[in-house]
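The form predicted alone is given below as one chain in structure tokens.
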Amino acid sequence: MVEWRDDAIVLAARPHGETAAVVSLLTRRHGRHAGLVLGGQSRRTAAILQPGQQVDANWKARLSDQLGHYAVEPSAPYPARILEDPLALAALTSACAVTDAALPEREGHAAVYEGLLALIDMLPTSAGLYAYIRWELGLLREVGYGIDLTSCAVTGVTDSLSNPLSYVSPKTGKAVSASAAQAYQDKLLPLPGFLCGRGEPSPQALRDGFKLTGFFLERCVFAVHHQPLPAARARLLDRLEQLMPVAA
């Protein structure tokens, strides 16, 4: 018998027979893990079984290869003020969905466990969808495909106001700054003044942090694997462009 018990966020449930639910947890210490909950249907288990939802799990499996079966108990509230935030609620859906096909499965990521805890606590705050995208990349990073932007690619400067970080590389993804990329801006995807810790938040600059992080997932993590951006990421996507300004 193979046992054990970790901290662990709900990133998925799905019915399994007529009772139980086969769930995806992203543990601290074992990574995204998949198990059995039985009874995972009714009324009281399936209200734990939420994204987003802290839990306490302890699995068993006879063999260390087996999908085995959890145990799971809440370990801290739900937050509430996400369940009475319809925006920030499908930013967190969107978060467990995009972490839930991105990891590959048993495998360590602690740093992405952190960080899905500290953004769960960001995003009923007016930061919280600059902290998703930031999240992104973070997540980009963890499993390899990490954006470069310290300096430009082109010219080896660092940001400043008089020649700002202004792009990034589909090819490289890698920083360029504005003057360097005056020949070709139109090849090259906008970089967000936020995500170099300059320039006021603005819906364009949400705009174009979700095309930077999108592009680069899609490219890097999903189409390696034939499989498309989550559907909880593009229905983030069109509450926010329902909720923005156009822009001018």
Second form
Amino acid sequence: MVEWRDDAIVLAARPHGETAAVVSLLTRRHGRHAGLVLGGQSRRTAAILQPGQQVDANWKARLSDQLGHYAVEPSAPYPARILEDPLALAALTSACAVTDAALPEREGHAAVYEGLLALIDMLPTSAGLYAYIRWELGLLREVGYGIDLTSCAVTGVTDSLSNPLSYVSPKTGKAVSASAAQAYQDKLLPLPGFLCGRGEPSPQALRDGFKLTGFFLERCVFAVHHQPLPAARARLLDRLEQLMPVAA
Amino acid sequence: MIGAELDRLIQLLGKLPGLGPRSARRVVLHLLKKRETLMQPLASALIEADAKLLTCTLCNNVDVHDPCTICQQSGRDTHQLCVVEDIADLWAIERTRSIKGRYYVLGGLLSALAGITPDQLRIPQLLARAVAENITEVILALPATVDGQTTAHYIADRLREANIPASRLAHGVPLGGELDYLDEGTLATALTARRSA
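Output the structure of the form predicted in complex with the partner chain; the preceding block shows the form predicted alone.
Starting with the chain above, the whole complex follows.
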């Protein structure tokens, strides 16, 4: 019998049979890991298996490659404030759906776990969406497709006020400075200033941030599995567009 | 050996929620023992229900009339609409006798995971009805889950665009609930939504 106990965040739960549920958890040490929760559709347990809920998970199986059974107990109160805020709720659903679809199963990614935990805390705040974009950048880095924002890919200069890093090459994922990008701006992805620690947060910066991470997630992570970006992420962008003023 | 008719009956009963092949066999044996008092009335009730029950074209409730009895009741507030996930929720709210208006059954919740979209939930029909009937309040009585609240926010947005006021159920301490036994999430929500005494 194989058994372990770990901290986890619920990513998704699908009904299985009449009473059970197959649950996908992001655990601290064991990565994204699915398991069967007996009675997972019961009123008490279904309330625990909400995306974003932190749980104390105990996994058991006869052999390590089996689906196995989970026993889950909530380890922290559900971030109830998120349920009241439509944008935060859409962002939480999107973060859980992206994690569930992007991370390989049973591969430890403690940084993604810690990042998601911090993101859930930040989502109901005004900086929540900026944190979300940074979290997607972290996820890309963790699965091996990090975007290099240290210096310009063409000239090698670092970010400065006179010549800021303003674009990212869609081919290499490396930053390009404003002066070096002049000839082919339309072929590059805009790099929002807040990702380099400067510039005021703005609706356009959010749009650019989501476009940037969405492009690399789609091309590097999802397209290789012939999957589109999760529908939950598209809904988050729709909601964002409804709430933000139209770009000038 | 079990005859083909009995075997078919066991198989069909075994498809009901909460019943498997073994419990279906027990049910069939029980029905056979009580043919006159249980089996025949049950069979005729099933045939009658199948023949007479309809889905209400206004609210998606199930009744022998279309529009259903609730939609036809004259004493109800025709400008108040209560939106619920399914018929069991409608029955639960109706037992409280707190809603003076009428209902609308969505038939599910928006779910990115299960791929359930607004069109599959008859949300456009809800909006059309709310506009056509000059509804002055839509009560979103949906579950306090991620999918439930996502659906509530979505419908509230669409109603706002149509200038129709919407309200949602409060979340908090249940009647008879000891604070000590409540989970932290519910207690935190109740504190956030506190009102002056």
